[in-house]
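Single chain ahead, by itself, as structure tokens, in the form predicted on its own.
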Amino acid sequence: MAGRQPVLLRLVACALAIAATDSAAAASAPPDAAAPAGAWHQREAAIMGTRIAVELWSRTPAEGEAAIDAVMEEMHRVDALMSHYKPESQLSRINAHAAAGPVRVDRELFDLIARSLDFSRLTGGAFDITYASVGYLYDYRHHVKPDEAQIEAHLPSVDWRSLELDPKSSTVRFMKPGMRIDLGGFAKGYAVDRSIELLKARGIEHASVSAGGDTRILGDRFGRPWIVGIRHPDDPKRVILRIPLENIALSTSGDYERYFDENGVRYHHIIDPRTGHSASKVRSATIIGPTATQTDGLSKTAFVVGPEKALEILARIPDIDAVFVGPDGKVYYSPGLAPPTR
């Protein structure tokens, strides 16, 4: 992190200046003057249960539309492989059969599951894809939650150490009955990374690809950074910080994404694997780093361990920075993003 800190401090200074700029003046700023012949192209779609947004610069409309088509196709491909909603996906096949014996999967999926165990070790189990052993009992759309007896019955199956992976045969096996896995914690980030690599291979040099709260940025806006805002947990129109970024990934997780409130309690989709309940030690967590797979996986950690412990964990990882909003509204920054003191 130390190697990148001066750059981030420069970016934060720019962000504070941008935040102080009148919005009308910002809207009247000149277009990308240094841009070569060509144009920006944008498209949105609903894939992987979330909003997919692509913006890129291309020399011709045909080149731009073909590149966006490739991104959308890749999003559908990853979704078909890793969705736990689709009964024909390889992930669903794991959940249906891995308790009875090893299930062979494509190497791509195997490697991503293996990557999840790296996150589990790094975070002391705060990140655990077997949380789904309890998590599947929640239905946020229909305001359904498990009772304490159901949580107690299913919680023993939440144990990342009981995932048996055989790299030689590319198989996954559950060592406990009732286990399930869910890659929602970083599959979208992985899809974003895959999309950026596809754009690079096509010669695209300036782009932004988002899947829900996960974004990766390629290049800049011809001498100007991409401006990414972090929303307030209680107000989608209010921004707590604007960050100028280029060639980097950013993921934000919040308790306002998939949730319902009941009797003064918010039940949301980020589950504490130790308790089976919605984690509540932060309201929002934003991670900035080299890849969206990494930032997506790490963005859930603070919800389970709290902002101070999360910052300790992240300090051990190169080129990672973070912004957390606590339950009381207090904002926590990693050293590379801390606003300058006056």
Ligand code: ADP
Second form
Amino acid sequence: MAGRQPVLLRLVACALAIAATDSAAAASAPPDAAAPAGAWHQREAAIMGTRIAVELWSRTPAEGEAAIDAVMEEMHRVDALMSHYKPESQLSRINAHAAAGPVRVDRELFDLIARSLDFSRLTGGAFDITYASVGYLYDYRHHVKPDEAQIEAHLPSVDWRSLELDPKSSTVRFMKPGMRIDLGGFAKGYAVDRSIELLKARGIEHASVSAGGDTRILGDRFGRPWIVGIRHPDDPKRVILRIPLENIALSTSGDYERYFDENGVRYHHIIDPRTGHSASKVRSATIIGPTATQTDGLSKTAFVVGPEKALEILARIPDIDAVFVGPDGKVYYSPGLAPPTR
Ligand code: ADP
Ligand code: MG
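In place of the form predicted on its own, the structure of the form predicted together with ligand ADP is requested.
And the full complex, kicking off with our chain again.
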């Protein structure tokens, strides 16, 4: 909103100035002269099938380590609630029983499922947690994909409008047989947001929390922004853009995260709910916005509807910016991030 936009514009000028450089370490080195007594603390862990990275400033090491412990615990908690790999998770119970009748779930999970429907509405169905009705037939690690007959048989069950939610009883019901849901499209963003809330409650004012491609940033680095790089889709070491950020979230989705190539086709983990095939209208999409739940949920849109239509959709949502890399390497920016034309 009004408070954020000037910051973003200022940051963008800076992003463009340094986009071509490759000195990540130098760019993100903390100018601690302006900092009060205390120190940066950081840790990485493998949770939710991804790399979790936390960096924060605290007055004492004990306070910093305890805050990082709390974040890691929260990541495990969200994972246990939503994982479809764990048969005992509430999500797995929904998938096993919701076609037969309403399944009661914790309010937190209920609210998230309800929230997913908001993203479905906003994106014209590009974001659809029932994509899993077909999505479960893919196994990227083992190069398994459904054939056309399987897709045709399962595609009618991909339909967010057939998810029946009853807020009074906190129940979820599938109105079509063969439906499945998967919250992987925004679970990491949600876990990152929860983590930032936990840190704030502990009095932490400067932090960055990432779960794979989903990052949220709290505060600045004492007078300087945090620098977040967007990688090239084909080369993890090449950075196409560095964006300086403060108090904001950023998610990048790419077709290079979980995939296999066969006969010149890339099969990857973002599925077009209309076709049941991998959605390939962009190679990568980065969304910048107030919360990581939002940026994560919106980062699938351009893959499904293409960059131009995605920019139209995103322009209707307050405080959202985007950078897409098209199949031919062309980079698309939302108006708030576009480089000035000469
Ligand atoms: P990550 O899982 O690393 O955060 P993304 O943010 O790109 O990666 O999200 C990809 C995940 O989104 C997939 O693994 C899957 O769980 C989920 N997903 C795939 N297609 C859709 C879709 N059309 N709508 C909602 N979620 C999707
Ligand atoms: Mg994500």
